[in-house]
Every structure is written in C-alpha cells, then in structure tokens.
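Have a look below at one chain only, the form predicted on its own, in structure tokens format.
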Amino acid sequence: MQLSLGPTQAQLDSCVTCGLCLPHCPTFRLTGDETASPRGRLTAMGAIAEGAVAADEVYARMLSFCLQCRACEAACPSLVPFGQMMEGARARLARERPTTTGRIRRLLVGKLLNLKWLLALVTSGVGLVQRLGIMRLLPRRMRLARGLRRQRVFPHSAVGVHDVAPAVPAGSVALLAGCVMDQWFPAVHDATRGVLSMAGYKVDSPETQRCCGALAAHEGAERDAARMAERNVTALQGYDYIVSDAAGCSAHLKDYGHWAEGGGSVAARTRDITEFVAELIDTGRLPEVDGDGGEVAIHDPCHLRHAQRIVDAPRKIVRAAGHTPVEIDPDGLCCGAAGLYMVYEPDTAEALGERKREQVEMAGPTTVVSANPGCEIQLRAHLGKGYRVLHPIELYWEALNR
C-alpha cells in the first residue's frame, strides 16, 4: 500500500486558521507561542509543502515538540485530521532531513519493540533494578523512572493464552497483547480476558501478531508502521471483534484502513475494552455490582477521548463496579505521557505531570482509572504512595470477584 509522505493540499486546505483549537492544545496552554499550537504547526507544513521555506531544525522542532494528544481534532469544526497529518509530516521530515537522534527513536519503535525477547530481558533488568531499589537515587526529572518504581514489571506474555471457550460462545475477540502493554501490565490482560470470558466471548491472542505500529506511526517511521499493519491485518483475520485495553493502541487499529490493505476489516472490528465492556453492560450480557465502593477519579487517555471520542465509557464502568466517578479535568488536557515524549520531552511531560497531580489532589478520591499504560505510569510518577493508579477494566473485574 502507498503512503504519502506530508500532508495533502486538501488536508492542509481543510483548516481555515479560526484559532478555535488554540486554548485546547497543551504545549500553546503552556507557552502561548503560536509555533507551539495547532495552527502554527499546520501553518509551516503548508509553507513547506508550497516550498517557501526549507525543512530546517526549527521546523523539526515545532514537530517535536507537539504531544499528538489530538486535542485539537476535537475541537475543530473543519474536522481537520491533524493527527493523520502530523505523522505523515514527520514521516517526510524523517526521509528529507534525517538525523541520529531521528533514527535511534524510529529504530526503537519501528524494529526493537516487535522483538519480545528483548523487551523480555530489558523487563527483567527493570525488574531487577527496581528489586535493589536503584531507581531510588535517579535524579527527580526522570520521572519515567520514578514511575516504573511504582509499576511492577516482570516477563509475562499474553500472546499464545487461549482461553477455555464457552459452550455457546457469544462470538469470537482477539485480544492484541501489544508490546509494554503485553509486558508490563499483566493485571489487565487478565481482567480483560476474565471480563469477556463471563461475558461468554472466546478470547484469544494470536501468536503471529505485532505491536500495533502506533509509536513508529507517530515517530516517522511509516514502513515499518506499515509492515505491522499488513502483519497484524493477516495475524487478526476470522475473529468477530477485535479487542485492546490500551487506548493508543485502539485508537491506532481503528485507523488501519490508512495503513494497509484490508486494514478497514481491522478497523471495523476493533473496539476499546472500554466502550466494548459498556456495551455489554447496557445490553444486559454483563451486571452492574451493587454497593458504593467509594469514589475513583477518572483520567482520560487522549487517544481514548479526543481520538476516539469515547467519554462515556469508563465513566458506565466505574459505576457498574459500584464506585462514584468524579471527574478532575473537564477539558482532558494530556497528562504529558505521550509515548516517548516523556523521554525526549522531560520538562514539558513534568509540567504537564504535575498539572495532572494538581487536579487529581483537588478532586479527592485516592483510586485513579484511566485506560492507557504510559498514562498510568505518569500518574503514578506525579502521584503519592497513597495513590492508587489502574485500568478501568481491572476496577470492574475486581468488583465481580468480590
């Protein structure tokens, strides 16, 4: 399948510079520079794609420096697609202007992150460095560290599980097991499979599967995004639904139909665990648990909210768990996670961060869902011991077995 690098005159046309995604976008809340916003960002890629200007270290900048919260997609009433055209300029920005800091980060997310015996033994080195109790003397900025302190990893794969199917299954679900997602966050996958099991959906993880593509996809490295796509499109075929419990990864599938051929059946059959398990809930093929278990302060992914517009859903879930939701940003401002922004960004992600803590501590409640794993970790990061920080879908499957 051909992807065209940069965006398309018709993408770029598609804006009309009204200025309305402007108090949305979390680098402008920070800055207030007009280079640091959608508008601008969109601006230059037009004056780049017209050849007014050169593809230069402060263009690369004004890329690098956007969080692709997606934020402003919401907000726009011209449905600019500017998350399609952020990745699609930097994958021309990759290839015209490449750089060695450029390549070690595609490199990481295009090759390195579908080798999971890798990952497996870069996992047990955390495991190890986190048993000694290292990440204790990292400097307080390494806020990536301080919140692998607080998340347990150990080498644990869900892709092979196949579950005991029902006598009469309610159809089929692939469960993508992702890669840190598949790693680090065991208790989740098992919530999911357990929660779809009850439900009475065969639940499986193909072994032939990839990661997603999303981290290549948004770092320029559009081939080997690609070559997950068409990977993964062959790996998912013959199941009803298609089933992920990270919001990034979701919100990716979705957009495979840009991907690769046959792509759009993915997308046709993906569903976040969230809006999947809300689903069933009101339809009756899952209960609500009586009782008040408290309040739990809701966090929403980007890529869950502004990417796939699900709002409503872990909201549905916390109550069928017994729990009262309380919402702590009205706006769902990014946390600054971001994938590896929190690497490579470490002062935006920290403000960001602390923005976030601020409002979780406002709110009240201790317990904090929120339905995506780097999300997780940098709450984890910025909250206290006293915090306790998971996926909605853990929340739920916990109430069942009460």
Contents of the next structure:
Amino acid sequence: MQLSLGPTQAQLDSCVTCGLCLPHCPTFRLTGDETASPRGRLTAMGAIAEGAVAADEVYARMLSFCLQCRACEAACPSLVPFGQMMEGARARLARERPTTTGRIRRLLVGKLLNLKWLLALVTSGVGLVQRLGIMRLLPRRMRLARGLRRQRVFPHSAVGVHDVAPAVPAGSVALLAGCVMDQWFPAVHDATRGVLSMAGYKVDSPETQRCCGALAAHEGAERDAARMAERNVTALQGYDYIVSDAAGCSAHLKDYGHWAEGGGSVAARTRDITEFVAELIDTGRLPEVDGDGGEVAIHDPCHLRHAQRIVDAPRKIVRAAGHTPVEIDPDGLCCGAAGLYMVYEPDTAEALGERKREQVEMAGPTTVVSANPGCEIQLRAHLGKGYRVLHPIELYWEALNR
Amino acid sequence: MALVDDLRSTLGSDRVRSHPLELIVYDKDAGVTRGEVLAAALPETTQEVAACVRIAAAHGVPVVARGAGTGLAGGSVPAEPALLIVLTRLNQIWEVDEVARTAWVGAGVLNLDLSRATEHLGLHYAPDPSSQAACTVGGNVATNAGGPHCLAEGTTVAHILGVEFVTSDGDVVLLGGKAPDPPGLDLRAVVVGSEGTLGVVTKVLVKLTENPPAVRTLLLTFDSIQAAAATVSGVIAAGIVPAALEMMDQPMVVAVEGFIKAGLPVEAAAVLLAELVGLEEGAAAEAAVVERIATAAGATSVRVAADESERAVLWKARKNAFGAVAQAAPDYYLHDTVVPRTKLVEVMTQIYEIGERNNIRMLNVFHAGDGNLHPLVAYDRREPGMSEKVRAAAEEMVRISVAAGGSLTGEHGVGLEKRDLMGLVFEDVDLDAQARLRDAFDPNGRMNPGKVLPAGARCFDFDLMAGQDGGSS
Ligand SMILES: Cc1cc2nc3c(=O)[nH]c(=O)nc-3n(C[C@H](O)[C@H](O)[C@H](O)COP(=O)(O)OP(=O)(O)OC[C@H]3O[C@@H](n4cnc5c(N)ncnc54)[C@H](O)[C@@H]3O)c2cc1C
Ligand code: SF4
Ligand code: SF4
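One more: the block was the form predicted on its own; return the form predicted in complex with the partner chain.
Time for the whole complex; same chain goes first.
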C-alpha cells in the first residue's frame, strides 16, 4: 500500500490558528514558547511544505521536542489530526535529512524491538542488575530503569498462548502481546487473560504477531512501521476482537487504517482492555466487587485519554474493584514518559514527571493506576517507595480473586 | 552588537528566538494578518521585560507585547518590524487575598488557570472570554476582553484594580491599587484596553468574584433568528440580567456539534444559551421567567442542564465555536461589532444579506445580551479575489453596525484590522486626544506602533491624511 501519512495541504489548512490547543500542550506549558506549541509546530510544518524555509536542525528540534501526546488533538475544535501529521512530518524529515542519532533511534524501534531474544537478554540483564542492587549507578538518562517492575532473570512471554475456550464462548479475542509490554509486564497480561476468560471469551495471543509499530511510527521509521502493521493485519485475522492492555498499542492499532492494507479492519476490531472491560461491567457480564472503598489515584495515559478519548473506563473499573477513584489532573497533562522520549529528552521528561508526582502527592492516595506501561515506569521512577503503581486491570483481577 | 546578541546576553540564548522558521511561527496571532518579527524574547521577570524594552530602544526598534497570541485583530502582529516581547513566562500568582478578594498575577497567567487556582476559596476571575483556557490576563487587560459572563459582571476593566507596567523608556510604573478609588487621575483604566500601545503590562491586581451558590443553564432553540432575538429583548426588558445570554445560528451549531458531539439541536435556526446565577430560589425563579418569555416568543424546545457536567458541555460547545469553523473552510475572518440591542434583528438581517449578496459563507455566534455581534466568515484565501471580497464585506458590516448606533469593536480590540475604520466612530478631535495621550506615554512611538490609531490621527497630520483613502473625514 502506498503510504500517505501527510501532513497534507488539507490537514494543514484545517488549523485556523485559534490557539485553543496551547494550554493543553505540555511543552508549551513548560516553556511558554510558541515554537514548542502545537500551533507553532503546525505553522512550521506548513512553512516547510510551502518551501518558505529549508528543513534544518531548528525544524528537526521543533518536531523532536513534541511528546506526541496528542492532547492538542483532543482539544482542537477544528479536528486537526495532529498525531498523524507529526508522524508524517517526522518520516519526511527522516527521509530528507537523515542524522546519525535519528538512524540509531529508528534502528532501535524499527528493528531491534522485534528481536525477542534481544529483549529477553535485556530483561534478564535488568533482572540481574535489580538483584545486585546497582540501579543507582545508572546514568540519569536511564532513570526509567528505576521505574521498572522487578524483572525475571528468565523472562517469559504471552506470545503463542491459547487459553482454553469456555463451553459457549462469548467471542474470540486476540491479545496483542506487544514488545516491552510482553517481557516486562507479564502480570498485566495474566490479569487481562484471566478477566477475559472469566467473561467467557476465548483468548489467544497469535504466534506470528509483531510489535504494533507505534514507536517506529512516532520516530518516523515509516517503512518499518508499515511492515509491522502488515504482519499484524495477517496475524490478527479472524478474531472478533483485538485487545491490547497497553494504551499506546491500542491507540496505534486504531490508526492502522493508514498504515496497512486491511488495517481498517484491525482498527474496527481493536479495543483497549479498559474500554472492553468497562463495557462488560456495564452489561453485567463482569461483576462489581465489594471492597473497602480505598482511594486509588487515576493517571490518564495520553494515548488512552487524548488519542482514544477513553476517560470513564478506568474509573469504572476501579469502582468495580471496590475502590474509590481519585482525580489527579483535570487536563490529563502528559507525565513525560511518552515512549522513548524519556530517554532522549531527560530534562523535559524529568520536569513533567515531577509535576505529576506533585499532583499525585496532593491528591493523597498511595495506589496509582495507569493503563500504559511507559507511564507506569515514569510514575514509579518519580514517586519512589511508598507508592504502588499498577494497571487497572490488575487491580480488578485482584479484587475478583479476593 | 546586534539586537539579538544583546537580548541573548541578557536572557540567555534559549529565551530568544530569531531563526527564520521561529520568526514565521511568531508572526501571526489567531487572526489573519502576518507581520515582521525581528526577534521574540521570553523574559521571566518585570526587570527582564524592562531590559528588553531598553535594548530595543537602544537599537531603535519598536516593541510589540504578546500574550498567548489568541488575539483576533492582529494586535500582537507587528505593523512594522519589531521586537516581540512574549509574556507567557510571567505566569505566577502572588498574594491571593481571600478577604479582600484580590490577587496579584503575572501578565502571562492564563485566564482559566487563575479561576482554577482560586476555586478552592470559592472565588473566580469573572471575565471569561471564549478563549479563556488559552489567553493571558495581560492580553485580556490590553484588549479589555469581554466574555459571555460579562453581561452581568462587566468587561475586564471592571475587574482590574491595578497594573504594573513597563514604559517605553524601560521604567516600571505602578498604577492603581487595592483602594477602591485611588487618588489622582485613574490611569489604570487608560491602560486597560490600550492594546500594548502605552507600555508592557507585567503584573495585574485583579478583583476576584464569589462563585454563585446556584446556577441555572438553559439551552433554548428557535426556528428563526428573529424569535431568538425577541427573547433576548424580552428577557432584558423583564429586568433580568442573566449572567450570560449567548446566541448561535444554525451553521455554527452544526460546526460545533461536529467537534463536541453533545446532541446539540442541529435542526434549529438559532439557539440561545442563557445562564442565571444567584441564590437557589432567585436563579430558579429567573430561569422560569426566561423559559416563559422564550416559549411566548416561539421557542421550540428548552433544555435545562441537569448537573455541572452537562453545564460544562454546553459551555464547551459555546467556547469552541470559533475554532470549530475550520471544518467549514480553511480561513476565517471574525467580526466584532456592537449594536444597540433594539437594532439586533435589523442589523442581523442586513448582515445575512451582505453574506448572500457576496456569496460568502457566514456563521454566527454572539453575546446577544449586550448586542456584541461576531459574524464569522469562513473562506479559502487561495480562491482568487476571495480575501478582498471578505475584507470588503467586513467593512460593510462594520459600517452598518456603526450606522445603527453601534461601535467598532466589542472586545477583540482595534489592532491592525480595524485601525483604518476608527474614523467611523471617532471625530478628529477624539482621535487627536487619543494620540496625544499615547504620545505622553510613548513620545517616540515605539510601543506597538501602527496599531489602534490610524496613521493620520494627530491633528498636524491632517493634510497627509486627506490624501489617503478611508481618511478620517
Ligand atoms: C476562539 C477564540 C475566542 C475568543 N473569544 C473572545 C471573547 O469571547 N471575548 C474577547 O474579548 N476576546 C475573545 N477572543 C480574542 C482574544 O482571546 C482576546 O483578545 C484575548 O484577550 C487576547 O489575549 P492573549 O493573551 O492571547 O493576547 P495576544 O493576542 O497575544 O495580544 C492581544 C493584544 O494585547 C497586547 N498585549 C498582550 N499582552 C500584553 C501585555 N502583557 N502588555 C501589554 N500589551 C499586551 C498585544 O500587544 C495585542 O495588542 C477570542 C479569541 C479566540 C481565538
Ligand atoms: S486548536 Fe486546532 S485549529 Fe486551533 S490552533 Fe490548535 S490545532 Fe490549530
Ligand atoms: S502532541 Fe502533545 S507535546 Fe506535541 S504538540 Fe500536541 S500537545 Fe504538544
């Protein structure tokens, strides 16, 4: 399929420069600088498209400073498809003005993330380092490592599991295992599989699936992203639903329409686990459990709240688990994780992470739920000891097994 | 040393923007005009602002202040090459005085952030332009911004007790204060609405308003603009001053519904959003009266917001109206005129007529309660001759409003776009007085030059003016 990522002239025209997106943009909030705002980035894309100025490192910096949190997109009354335009603009820049760091990043997210043995090796390494207690020796850029869950020295993967079908299955579900999600968060997959089986679904995690390609798409590695999407379109055929328990992945699967032939079908069948389970609770297929009503802070991952506009679902799940959801941020400003952003923009990630920490501390609860792995890592790195950070589906699965 | 080097050595290089691409990003606000920016500086303190002004003076370069750049009249777009001083980083809130209900805030504090920061005290900042989530208090002061709730509460000027600002010489001046009626000339009110032509506002002492104990929000639908307008007149005639009374016509409702998906009545020819506040019984009683007047005028339905979240959705719909227009066409030109409420229907009819005659697409949303019209023309500037057509229609609309006894600008300011129409509402002597006032503050004409007043405003320029089109006579 011929990729047409944009930004197209029609997309550029759809921005009327009203500025209503500005306060929702984390980088604008931090800097107050129009060049770090959604409107500024769109204006810059337009200027490059027109040929008014050449794409140089200032332009590259304007693009790379963006977290791709898509908060601007959710706030935009003109429905400007910012996320897609930013992916397209980065891809175009990567083609026309390749740099060494860019190449390395694209190699990482476009190729290496798909090498399961390599990920397993890294995971074992992390497991060892954690056990040796030498995490604090890591450089600041690697702060995220401090936010990791305790890793197994012998990692396991959900890829290839086929859970036993109930007598009369409610439907079939393909679980997207994901790349780091699969290796670093096996407990979340276990909870997802448990809850879905309990609701009567037959759950598989197809062997031939790959990483969803979200990180590749964000980095402008368009051909790799397209290749992964194509593979997954085939791997995920035939299932009633495709469920992901990482908001970044479910958001990207819903964008498959412009990444691969047949991607529209994947998009239509994709559900984030939170929206899927919230609906099952609504229709009574899954129970609401009594609990002590303990307070749980809700962190809204950008790719859940802004990209997919899913806001109520995690709250509903927390309530169904017998807890009381507590709000921490009326705007759902990005926590600074943003995929690999926390590695290559440590200062901004740090500032946003600290902001989030303050918000959590103000709110009170010491348990925080986040439906996306990147945010969880960032939250744990910033909140430190005394806080419990987990996926809402884990909280619910725990409650069901109480 | 060059201007940029001087700025860099004062602010550090990461707070000075001067690359051609960055300057393109800064050369426009939410309106349609572009200007030439020499550099954009992002100071953090009053002293840094003063330093920037002095550096500009030393280089003989004019200064233009910029808040969030949500202005619609090109106010922060330089009319001649200038240094842009961006105030967004002056975003601190100091000294919230719960008892006196005042706060000192940096010029760059966002309007809505201020209300949010004082929410726990049961207080808010009353002027609520539709852009309130994005625009700065400094920008509001400079344009004397209004908003839906200014019908009952008054525009920005009624909520500003004092300002700290930097003059064209780089001096820091404090005007007004907590005393309700400070001695001497009330210059504070002169700075409000001066659109950055007298100085750069760095701090503002605002009045905070108590949150009303009860709120009733109604969405009324009509099958004609006339019926909606009759309701507006009826409500005011009944002695009720709603906290807000806003009208949207059908094309506008359709555009907004595309974004917000809140089940707005897309079939209706016009909708009115009315808000009544006060004590529980008062608000409820007034809401009942509004409902009765509307029904008598032919309202086809009345929806009362059941709770705070429904109310929030209705207001979100109203406040995103302008932005939602891009779905209709890539460019928009937003008008902002005021007409006496009694002439509302008459002027609206004429405005629709201008649209039809020129074959341009028009959407309407406005503060009906105080007769502040915002006809919005959606167009595509790449269509040959379109921009000229839109501008000509714009001028015609302003002329009609003024002829009906109205005013040039309701709240967005004069800026660049209406500068040359000032002659319609002001006599030469008025313009001269304004020019002299401006000269007193800024003798060298360095603060946002070429804005607000037409080039020939001073009396001694009359000959020059007479030779131009659209002169002041
Ligand atoms: C969607 C939308 C809805 C809007 N709705 C309304 C509305 O309901 N009511 C209304 O009144 N306006 C409205 N506006 C217009 C605009 O938001 C207001 O004029 C607002 O006050 C501008 O604030 P700003 O911070 O964006 O200022 P800017 O646009 O940056 O500047 C506006 C003017 O103020 C001057 N200025 C800014 N800051 C300072 C300062 N610190 N010192 C001196 N001068 C300064 C600038 O030089 C310029 O002349 C709307 C705009 C949009 C895009
Ligand atoms: S809200 Fe949308 S239309 Fe307005 S400036 Fe932002 S991207 Fe452009
Ligand atoms: S995606 Fe996020 S960081 Fe990027 S411009 Fe939009 S709001 Fe800002």
